[in-house]
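First, one chain by itself: the form predicted alone, in structure tokens.
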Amino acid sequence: MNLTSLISKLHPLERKVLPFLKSEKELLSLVKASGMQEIEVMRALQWLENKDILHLSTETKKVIVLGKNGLKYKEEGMPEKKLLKVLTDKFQSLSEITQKSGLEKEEVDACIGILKRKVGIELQKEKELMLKLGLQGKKILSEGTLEEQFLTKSFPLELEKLTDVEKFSLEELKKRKELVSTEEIRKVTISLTELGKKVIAVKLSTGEVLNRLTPEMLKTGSWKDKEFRAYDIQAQVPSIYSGKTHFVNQAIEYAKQIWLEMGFKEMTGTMVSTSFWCMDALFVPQDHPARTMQDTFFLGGKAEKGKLPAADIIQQVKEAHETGGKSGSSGWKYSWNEEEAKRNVLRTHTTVLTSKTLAQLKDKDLPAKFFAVGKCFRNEAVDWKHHFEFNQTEGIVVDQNADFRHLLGYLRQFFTKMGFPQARFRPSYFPYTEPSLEIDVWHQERQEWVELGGAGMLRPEVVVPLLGKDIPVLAWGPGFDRIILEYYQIKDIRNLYKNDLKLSREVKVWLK
């Protein structure tokens, strides 16, 4: 930018300061010279800063002031002094000093204390307190105090350069009602880049430059005569944030929208279930150590009349946690108990989703395909990667010729879809699914694997109850907080629950 064009494009306020910068280098001291507010100033310099014309250079310190009564006794003298002075060798009466001194009876009270410290009176108690000069009163009246010393200097004081001495008397002056305080003040100096060298070498128009053209200018066509100011097409202004959905839930909604264009149908359900549907249900022995306070939040009482399943699927469920039941396998062989199913808890998992529906589906729903992605809750130790809640994609595919290469084909399209198109699938060990998996995404920037969640083929112990006969049922529910993360970058999990309003007008829109 050349130096006319930069000058025609000047504010009034950076006008009428930049004159001043030629002799006045401190805030304070270009306020008193140019006669303009301090805000008008501060704009001002700012405004020079962002085109590079000056650079700015805050000091902020601590600085002593006097407060109302400082300035009193600074320019009257301390109280304690004209007590002493019409003190003498004798006792008098407190009243009687009193009147001499013309202090006021506070005042009088506060110079008894500080002067009995400093064995500048002695004191007797008659029918009244009596008082007269003590051991150090005489040399208290000739030489003053340090506190009286203290006050006689140009105030303010920076609070780094007092000495030990002077440290000691601003403490014992702070004792005191509105003597001294301390305070932070803040040092702004101004340098001249090159280029402003050069503009403060421009003589400036002195006639007015004007920021708008006004219907009346039009009208009269007085604009022909005047000087406008060129716009600034390079000025920072302020951000404006559009009104937008929380991010998590633009992840949400996407993450839906794949669902339901590869063709399936979306389960919902409450966030408080039974120990039943979420854990007995997917043949989640009842001595497992994540039914256990330490991975499950139980809630107060047990299943009310009517969330239960029928008889029949609870005999069921029985069956096979103790023998194997209609499924083949020999069960957890232990006695499972209907009470301990009944508890009441805030799901661990969207998989309780997958239970209900399971047990709701008949032949002539069959093939089918559902999805579900909510919250879930864990009783976890709160940390960067871990919450006691957490988002969770689910999904159930039954058919009768589904198989596990149709498992890995579903994730590798709804990962694809997310954004990650490699995803790796590592053997795991899941209580109710067999075969089952892990599932790892490459993440491109960071150049690693990262862990997403589990998959599998729902073992017979939970599709025979449910749903009357072997069938497969393709599953998976990996979190989808950690795909969250990685898309927008945010290092600790705890930031997508905080409400962070910088952090939501900020962060960019979901889109992949």
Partner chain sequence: MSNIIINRKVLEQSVGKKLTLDQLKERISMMDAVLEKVNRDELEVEVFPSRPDMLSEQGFARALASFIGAKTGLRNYPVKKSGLKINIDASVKEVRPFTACAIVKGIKFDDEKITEIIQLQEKLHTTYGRNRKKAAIGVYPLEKITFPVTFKAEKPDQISFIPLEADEAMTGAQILSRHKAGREYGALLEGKAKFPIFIDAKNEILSMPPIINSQLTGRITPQTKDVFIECSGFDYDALSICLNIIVTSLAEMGGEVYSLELIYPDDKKISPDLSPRKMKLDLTYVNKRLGLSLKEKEVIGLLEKMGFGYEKGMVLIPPYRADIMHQVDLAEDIAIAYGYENFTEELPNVSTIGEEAPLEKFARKVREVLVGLELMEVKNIHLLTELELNKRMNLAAKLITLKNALGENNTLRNSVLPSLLKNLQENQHNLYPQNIFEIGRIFEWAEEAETGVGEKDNLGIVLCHDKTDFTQIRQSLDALMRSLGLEAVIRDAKHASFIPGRVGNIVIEGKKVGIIGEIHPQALTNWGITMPVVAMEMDVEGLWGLVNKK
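Positions refer to the first chain, counted from 1. Here the rigid core means the biggest group of C-alpha atoms that line up within 1.5 Å when the two forms are laid on top of each other. Keep in mind that what you see is a predicted model, and the values were worked out from it rather than measured. What changes on going to the form predicted in complex with its partner chain:
- F228 is among the residues whose C-alpha shifts by 2 Å or more between these two forms once the rigid core is aligned.
- For E80, the Cα coordinates differ by 2 angstroms or more between these two forms after the core has been superposed.
- Core-superposed comparison between these two forms: the C-alpha position of D164 differs by no less than 2 Å.
To complete the pair, please output the form predicted in complex with its partner chain; the form predicted alone was given just before.
Shown below: the chain alone.
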């Protein structure tokens, strides 16, 4: 930075302080000389130090300062001397002496103790305490005590520089009330750098630089022909935070946008569902492990069971399970139970929306493409990797001409747009799809394939009861939370819904 630019950025406080630095090399004297507040001077000095104009060195010292009584005695003389002055070689009573000396009773008591030790007084106990001058009394009066001499020094005194005699006096004085105390003080010494020496050689304008631009200046035009102080625009400023949508919702919005661009229509629906739509209509046999209490949330009490749909759909689904019905399958070969199908669950997958959508679909609606993004539930203990609520994205294509290659094509497109161009599809199993596949994406950091979720073509046992005939239906339902965690670099899944405002305020927005 050149000198002119540096000077133009000086703050008014810095400008005020600089001229005094020619003579003053120490904070306190600088404060005195400049007539500014200490805090203002200090701030200016620190800014100047940041600009490499000067160096500050701070040392702390122990010093002795006078207390209330110390100041008083320094000015008026020590009380023991006042007391001695009124004493003679004859005994006088305490009350008389107190009155004559003009000292407080407390002070007199203290002085008696001190003078007794120094043999300055002699005591006699009669009706009342009687005092007269002692052996050393006159000497003390003429020469003074060590403590008295100590008080005549100029305070604050540096503790380190005291002589042994002075240290003795200090200890004596410390025993007395509010005479002296030791304190720590900071001594700030200022030394100009080479740059600093150049800066103070320049004559600074003080009054003419403009600080804040005000409406007044604009109205009067007073800003004209004046100079604006340049700010230190590289300095940090306090943080403010914007309002924001939740980062999970930002990711969901993005996924939705991808499906919409590809011509998919959104499916929405309830989170509570009968097992019928969530399982039976999807050809999940009633004794399937996924339908046990360990995996699925069942509703209790009055909400335990719901109603089943129209009788013909029930019949079709029942037949598909028991014998395969019109689908050409052999079915699961067991006795399908209507009551089991009525049990309400929290949806275990968004595929429940698919089964409901298919049941509504008419021939004239084809070909049709649908998607959903939504919360699903599984009965699971919560830890950093598992949560009982999770997001899934669902998609289906119902098209007489759809085939397995199209399924792979749609998935490739979606995952590429989600930021995973390197995806692989491998065989897998779901009760409602055939062929079935699992989507793995390549994790660059971990150097391995990471499982993201399942897809497949719905089985005829699912499609025939719902649509009335076997039309190819491509379907997928990968989990979504892993993608979100990955993007935001969040390690603990609990943080997705903990709503820690610090995290929410500071997390970057979804920038895809």
